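Starting off, we have a lone chain in the form predicted on its own, written out as structure tokens.
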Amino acid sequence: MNYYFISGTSKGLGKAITEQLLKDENNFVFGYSRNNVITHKNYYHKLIDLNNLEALKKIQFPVLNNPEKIVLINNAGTVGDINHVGDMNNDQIIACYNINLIAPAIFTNNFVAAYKNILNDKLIVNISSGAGKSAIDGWSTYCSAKAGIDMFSKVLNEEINIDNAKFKVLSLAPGIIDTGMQTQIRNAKQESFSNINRFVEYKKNGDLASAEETASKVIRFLAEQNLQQETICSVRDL
């Protein structure tokens, strides 16, 4: 059995994810975010807000048996307040960093020390996101959670080759995907976020790609070997 453990069921690329891996029996989805939407023989759901800390830190992975594949995907994500720093709300600012920077930290790291000593193939997936590598005015937090990201990406595979651990680590933008983030950022006002036409047209000109499409792309980065190669990738990359 392959055992897949997503943050981010709930909707958007977690969800579209979660449902294309169901469709091999082979796969077993463990679940987490405030709602559950999935009901599927081989799907548990943990019922956990990423803003809450206190909870994040008591997750525990299960013991496997005999497991083929391991994999965690940082899925969860947020844009947060889109707002010059100065007109910002500091519960949405520790909220972002939260949800997209220290919760996948803690994913993974318990991720870890659960399955350090099994050989079996092991892959940790961060989604990550272009804006990790751009400026982008009203996005303060975001951006710098997902340079983050990268960045914690890289030093664990670091770690990974100095202790010749059997883990795989990829920090995976996934391009612009047509989800309840995009809604946000078009409804963000003009003053707070200057690039808010452009992401105005890429909806009208049908630029954004759907969460199934990219789920599809994201799911080949877990099976083919040959793209597990470069810790910072994309999905422009296929």
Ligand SMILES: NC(=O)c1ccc[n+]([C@@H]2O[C@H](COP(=O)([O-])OP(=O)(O)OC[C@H]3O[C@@H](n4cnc5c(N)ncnc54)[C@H](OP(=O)(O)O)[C@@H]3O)[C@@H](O)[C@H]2O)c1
The other form holds:
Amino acid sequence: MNYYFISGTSKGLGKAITEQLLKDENNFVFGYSRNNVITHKNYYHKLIDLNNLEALKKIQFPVLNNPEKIVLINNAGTVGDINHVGDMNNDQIIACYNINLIAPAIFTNNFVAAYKNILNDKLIVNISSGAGKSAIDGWSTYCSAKAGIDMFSKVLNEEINIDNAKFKVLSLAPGIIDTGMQTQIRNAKQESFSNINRFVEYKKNGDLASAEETASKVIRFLAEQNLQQETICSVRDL
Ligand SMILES: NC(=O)c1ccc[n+]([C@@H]2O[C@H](COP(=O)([O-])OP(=O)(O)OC[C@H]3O[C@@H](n4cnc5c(N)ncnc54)[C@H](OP(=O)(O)O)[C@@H]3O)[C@@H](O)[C@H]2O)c1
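Can I get the form predicted together with the named molecule as well, since the one above is the form predicted on its own?
Below is the whole assembly, all chains and molecules, this chain first.
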């Protein structure tokens, strides 16, 4: 059996990845988010708010029966409070870092601890963003959290090599996707986000990929070893 642990499976990209993986009866998915919409015999959902770090710390990775492949996908994310620094809500600053950066770091720490002695295929995929590579006004916490997850992944890759730990790690940018996150971006205030028209145009021009299309590309990165060579990668590399 192949085991997948995926955060943010209730909508958008995470839901689409999960639904595609569940078409193969050799796959079992553990999902984590505040809501659950998937019922399947090979799916287990843990309701959790990733902004609740005490709850997150208690999540344990199970002992697995005959694992062939074990994959962690840190997918859950939020663009957070779209505002210029000085006008931001402090609780939303904390939540944005918790969900986009602290939760993936804790999940990954516990995943590596749980499975480091298993010799089979093990992969950690952090869903990052182009926003971690370029500065976008109004998105200070999102851009910096995604830059953080890129660097976390690069350091982890160094450690895996030093420790000969037999994990692979990717920080994978998924491109722009037609999900709730893009709706929130288009609903921002112009004065808090000078790029808003560009994002309105993406939707109007049909430039946003569907969640299903992007999920198929992410799944290629899970399956094809030649796509697992560079830690920092993008679906645009395909
Ligand atoms: N959409 C894009 O254009 C785009 C571009 C670049 C990168 N990304 C990245 O792609 C990933 C998926 O984004 P998406 O577009 O699919 O977003 P989405 O449609 O808004 O879905 C976000 C998912 O994250 C979960 N989540 C959010 N806050 C959570 C919390 N406090 N606790 C637990 N789960 C939480 C949500 O579940 P609940 O609400 O049920 O908790 C949901 O399942 C994110 O990492 C995002 O940064 C997206």
